[in-house]
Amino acid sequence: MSIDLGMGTASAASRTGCATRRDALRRLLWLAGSSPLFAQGQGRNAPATIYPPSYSEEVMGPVNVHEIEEVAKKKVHPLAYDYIAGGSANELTLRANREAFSRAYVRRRVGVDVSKIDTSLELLGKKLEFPILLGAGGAKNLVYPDGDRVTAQAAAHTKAIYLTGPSDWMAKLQGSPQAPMWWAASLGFATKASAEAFARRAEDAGASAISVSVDYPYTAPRDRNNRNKFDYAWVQTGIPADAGKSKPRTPAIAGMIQAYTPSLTWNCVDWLRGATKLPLILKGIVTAEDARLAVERGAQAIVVSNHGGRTLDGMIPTLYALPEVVDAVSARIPVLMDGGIRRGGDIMKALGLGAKAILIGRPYYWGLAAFGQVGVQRVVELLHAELRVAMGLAGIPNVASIDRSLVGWYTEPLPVNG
């Protein structure tokens, strides 16, 4: 998306739908969370003014993703919050993902014309307005009724790619204004028949790509869930009012081993490549060795991911793993990244280290839990706005001009507080 910060004559009130100019000016208080609606200053050197979307005062109250999380925490059941927020074991990887961003600093440039900020890009043949995708994740019903469908509606509204599983309702949406761009997401397949069946469902439901997480052979020990005796049946039903009063049917127990896809091998890539013409993305790559194998096997994109700190604890943070994977791929296929992203500046650092785009998970879950569909939209728009501002301040007019010279590293991390 290209944003012109130069001259213009359009009325701010008319461009935002505000009833009066006074109301429009009041909305400048929300500069950091603006939508792509800009009103131009009068005169070449007049400051540009940025206006946010017209959501309710409640939705516009939180000024960043962290504050949206605080709203969500108050609205959802404590067991649901722990399920979404938690990581595995000691949560070392969960914290390390965030801490890595505090070790990276921006080497900004000056004397660059940033009157136009362009965040658009092309990814697997699709033109995107910004490099922010809504990552795959289950258990949305824990935080909001029919959460998967509601998130899809938000994705359609913001034009963000959404990763989710094939469904009948998604198939029915295809061709309508409510249909989002989406990638069919899976945790892998044990047999060729199951891989082929999934590929057919993905195509029939209108997916534009298939994403397979290759890092989930077992469910890792998650102390928060174990402590809460979390019932995994609640992932589909939501947490009942009498939770904690009755014995869970399938409680999380310390030391329990839950197999997911322990027999997943590189053969799965071969099965899918032979079953579909859709682009294939492998998610969960953190080493150069696996990155090269992914390219050799025919993957058309990689997502550097440690599953948000929810699988093996003590893994490398994704921001640290990103340059190694990018170098191994050597620009043959795009590399994406997830893990720990909470601000637009985080996105810019990831792009600087070679990510083509990023995926978010917990941030949009908090938006969903806090405000439903508009909460997800608000998170996407807020991060997009912060990215644009960060690029402007760093002397970067477009994402294509971002390279590794943008990022340096502190010897010690700064405190992670937002």
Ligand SMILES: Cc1cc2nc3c(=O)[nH]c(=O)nc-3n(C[C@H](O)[C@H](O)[C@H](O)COP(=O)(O)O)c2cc1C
The other form holds:
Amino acid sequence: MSIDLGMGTASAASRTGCATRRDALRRLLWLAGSSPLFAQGQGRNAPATIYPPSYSEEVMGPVNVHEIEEVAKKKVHPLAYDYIAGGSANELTLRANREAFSRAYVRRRVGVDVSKIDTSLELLGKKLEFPILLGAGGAKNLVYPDGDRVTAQAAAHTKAIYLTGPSDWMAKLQGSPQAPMWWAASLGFATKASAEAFARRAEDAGASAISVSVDYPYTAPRDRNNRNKFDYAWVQTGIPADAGKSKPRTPAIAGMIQAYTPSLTWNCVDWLRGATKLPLILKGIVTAEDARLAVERGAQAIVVSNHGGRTLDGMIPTLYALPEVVDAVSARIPVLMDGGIRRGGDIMKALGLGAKAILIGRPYYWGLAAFGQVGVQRVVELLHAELRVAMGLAGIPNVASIDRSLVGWYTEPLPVNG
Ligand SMILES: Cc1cc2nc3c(=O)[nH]c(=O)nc-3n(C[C@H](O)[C@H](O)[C@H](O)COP(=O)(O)O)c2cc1C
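Would you mind giving the form predicted in complex with the named molecule, to go alongside the form predicted on its own above?
Okay, now the whole complex, with that chain kicking things off.
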């Protein structure tokens, strides 16, 4: 007997002795389909099983983002792992970002036709297949050679928007299939001239928007880096073999004060608005007051973000800040969020609380560190698939039909596990 599962046949799988995991999975599904236990709802008209894109056995090994992180941790230098994984000070906010998701529960509905699940959306005039963006972040060379460009290739492949700085190589990619959709990301400007120059570079290199992270006046104390005597020069070069033996040139030291954009004010928004027609996104807003100011100043989107717990320790987890910001904005501009998202179900909760889309940071770094370009792709595709299944299970056929009634809150904290 031969049953078509859309990707080959079960009989073909048995002929080859279930050589691969996918063959084994197909066989299992076939067996499940023919079991009386599974007979209900598995009729001829049942929707087809949708298989994810497939990579090597190694890449398909880890079953979730947490396990991809485990692979990455084994592959990268421990100092690089700490740099990426770490947060500031006591890492309260880093942990709280994750914990917030375990305190939010889903009010699942039934009786809704979820045979088609549509995760597509329109964001700042662009049609996207899913609400997952690759957040801004430097130091990718710590985990993979030419990491920024490799991530851009993965973004182009998956059609995820990528936040990164303008570069010559990105400018050269414009118009080619390897060009991702990307937002020019910056930590802000102290002068009008530098803001204008950035806007020009972003336009020339083909950015579809500009994202300014407004939350980085100073580098926060990062105990892991200080303990490791992390040399900031490694952010560009990667970690040398003799790390820890030679004297670091620009070491992280407890108690140092490292200014970044301390003089950034709302003027920066005016400068950029005057310099470019590209949409302007402000990343790092967590209060209603700042959200209202952002709208008044002409920002076209906001990212609720605490920099993944890497700036001010003790500040509000982003899932908690999201509803306040969404209410203050009252649908005038899209509100995105990031921080602690590790599962498709997390994304669904964020959408339930009013996020138009979410960004990931560390998860795609782990994909990059573990498997390079396909690792980033695997992370995006896995989260997208998890989101679709979560929506299907929650009775949500499309992102437009998600609203706040989806989310309830546990009053007692649950242990964070995952
Ligand atoms: C290694 C690393 C570097 C980062 N660098 C930047 C940056 O230069 N600018 C920025 O706006 N955010 C930066 N971020 C923050 C991310 O854009 C994002 O807000 C955060 O990682 C989301 O939290 P998550 O890692 O839990 O997904 C960085 C994050 C990491 C992990």
